[in-house]
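As structure tokens, one chain now follows by itself in the form predicted on its own.
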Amino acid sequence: MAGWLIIALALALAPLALGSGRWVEFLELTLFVAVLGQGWNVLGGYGGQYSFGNAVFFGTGAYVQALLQYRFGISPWISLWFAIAGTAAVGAAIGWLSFRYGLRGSYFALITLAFAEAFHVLARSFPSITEGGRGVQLALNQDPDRALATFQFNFAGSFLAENGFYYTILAVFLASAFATWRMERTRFGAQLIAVRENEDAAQALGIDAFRVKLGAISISAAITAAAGVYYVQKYLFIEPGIAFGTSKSVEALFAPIIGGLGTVVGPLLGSFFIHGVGEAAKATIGQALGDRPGVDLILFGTILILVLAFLPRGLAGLWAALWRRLTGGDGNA
């Protein structure tokens, strides 16, 4: 607990000690990937079921707090619950229709990446509910006194403009953290890892596996579900490619896998080694080669080959196992 609250202070001064726009930005991309990356974790780090389309879950819950505002003037601040509300329950929808049947394993990956693509569909097909592929814009407000009211900080006091949405996200990612901490440490939690590490034998000792899982997936849609209602609250914009592309799975896929699965500082780790690496790639070799873009893709691309290949327990167990040896103490996180 110490540890994270050095972490959550370090984060919540970083804006004022960086004093630079570009490496915020940096920051709440890093954060929200995090969210996402937090999400995952539950249903793939600590229950095993490893998902390729969480991307359903994001779009879910940014179409629903888009809309809300777009077609009924509902305001972002009730929508917002809604939006967690309606997701976790798109969650347990799709979590019994897979689990109901036995699906687990690379069909249960693969049926999520259905859903995800079903939803994308369906984003385009009904343009007179979801404006479909041109997308929901909503009305930027440029009144000072309403940016709260509003969730939009564009034009507000010059710290809220340029660091409120900072804050904002920063705010998700410790909650998703700590509602992941506390799972892990109650009866919910331990039954969770014992279906990820033997989920036959886990039944035999009179766990319901299909229970426990339905709840995992619906924690992990309403944790998904806030980062789209942070990403439309920032960019004011949603569309179906967007929402339901590959890229927010790959994101939440990856974070935690390199951080740590099964950790809950692992996606916050993971998420700072992607965009870490990936910077460093850009304003390395991606400058030095000039006109030949991507080489530092491929960079950043076999340097997490290696990370997979080498650190199966990710960061946080490269972490546990160096203070292990330097203190003799537990490093867990």
Given for the second form:
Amino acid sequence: MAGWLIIALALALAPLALGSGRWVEFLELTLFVAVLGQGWNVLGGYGGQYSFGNAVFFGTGAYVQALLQYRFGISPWISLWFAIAGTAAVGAAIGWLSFRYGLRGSYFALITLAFAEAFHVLARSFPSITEGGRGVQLALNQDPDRALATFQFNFAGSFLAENGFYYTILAVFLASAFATWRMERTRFGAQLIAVRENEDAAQALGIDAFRVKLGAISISAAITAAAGVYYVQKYLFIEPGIAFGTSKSVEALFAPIIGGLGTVVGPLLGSFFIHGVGEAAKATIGQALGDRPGVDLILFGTILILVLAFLPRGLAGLWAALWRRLTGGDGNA
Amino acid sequence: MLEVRGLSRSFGGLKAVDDVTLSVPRGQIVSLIGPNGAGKTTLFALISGFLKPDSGRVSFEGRDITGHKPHAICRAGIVRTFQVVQPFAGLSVHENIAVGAHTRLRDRDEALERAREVAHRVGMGAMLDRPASALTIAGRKRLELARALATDPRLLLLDEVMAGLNATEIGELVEVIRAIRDEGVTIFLIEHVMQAVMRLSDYTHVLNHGAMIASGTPREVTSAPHVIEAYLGHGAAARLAELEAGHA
Ligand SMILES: Nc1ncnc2c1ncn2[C@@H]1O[C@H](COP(=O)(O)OP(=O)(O)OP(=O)(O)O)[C@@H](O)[C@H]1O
Ligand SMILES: [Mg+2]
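Taking the form predicted on its own as the starting point, write out the structure of the form predicted together with the partner chain.
Now the full complex is given, and it begins with the chain already shown.
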């Protein structure tokens, strides 16, 4: 708990300490992927249901947020609730279809991937609603007085213009981390973990595994949708590839797997590590090889394999082990 | 309290449970014995909702529960343990038992407190913080029992909780199970350890090739010739009788 206060405070003060610019951008991207990771972690890390298509939730959240403003001129502060709740409902529907028929393991992973692809195609196929492959471009607000009302910080004065979206994603991240932290300490959380550990035993002990998984996929969807809302407000643009392409799905699962599955801090650690290494790689290998796309992917893949092979509990597990050794504490006397 | 009528279940051509009828009266300890592969675990799986019967009915406290989901049957008051232990390996003993306690208790602290009580009751009070994966086989069997007990069942189905334990551990567990019955939980148990069966059971059913071949007090059934033959092979009862006559 004390650790989290320090993390929250450090992240809140970072723009003041680092000045704006490159480093804040780096942190902002880290937090964005940490939110995607936290969304995935609720279902994958705590519930053991590995989704390969969490982009479907990112994209749905983003499209609802964009289209409600674009088509109906609804306030972004209102549309965001529809984006989050609507995506939670989509999550429940996908969960219903997958879990009802007992899909587990790689079958579940494949069905989520298929849903993301299906939504990708849908977003392209109905231009009268979604503008198809061109994507949805929201109008830029240039009136400083309407900056807050339009949830657009570009003309909101220099501090907000520089850092408004940093604080937006920080708030979303802290909310998602708090929700996860709370969840761990409820009956629902204990039952979700039990389902992950052993579904038969969980059911023998009175747990309705189907309902628990439905709950988890809805929360996962809601958190991931919030990342979509942030994205749309920041870039004022969304198109099918960004929304439903595989890159968001992959980032969402990299962060918690590397950082530590089923831990509150895992997605943040993992995201920080991935992007830190990514930046370092760009500065070194990237310089040496020239700008070749894909170098970072090879690097991430290598890291993922190393983590899976040597750190089954991710960086969070490594941290806990080091801490035990340093303090001489035992934890499992 | 538990009524099983004409229950059958086949796997392919094999009749694992064949037209079994039995009842377990409230407040008793009833045991189910039989050779390996007799269908005992399958019968438990049918009662607890993990398998659906091909035919027959199961009712509990007067209500039909045939084909209900396992979690619903647990909430109705019947809980099973697994012969092949199924711990939540990544969790501590305390957390494992708390999962059971949550079935009746929403509040996290209450569930943890209840788990602590149950752990003490089955003699795991000193192991609360140990990871379940670090337990010995005896510990894991106990954990199965503790977790099940934490759900506050009225009927406890125990599948070979004594297997793999030494004589001292068996003695302890016999006392624990008796104490559970004395607190009002009815117990139906599968057991190969005859010493435990004889000491615990008020009544015993014998299953062979899926069918019930005998029922009665433990003493009655274990001296019935056809039961001895089921265990030791055809003609064994006669040979045993001859042996005894020879010694006399
Ligand atoms: N899921 C299954 N699919 C196919 N056959 C099964 C299945 N479960 C059990 N069987 C078969 O049904 C028969 C009864 O098995 P069961 O496990 O109920 O026996 P048991 O009396 O519990 O034996 P043991 O004393 O060895 O535990 C065995 O022949 C077993 O191989
Ligand atoms: Mg068995």
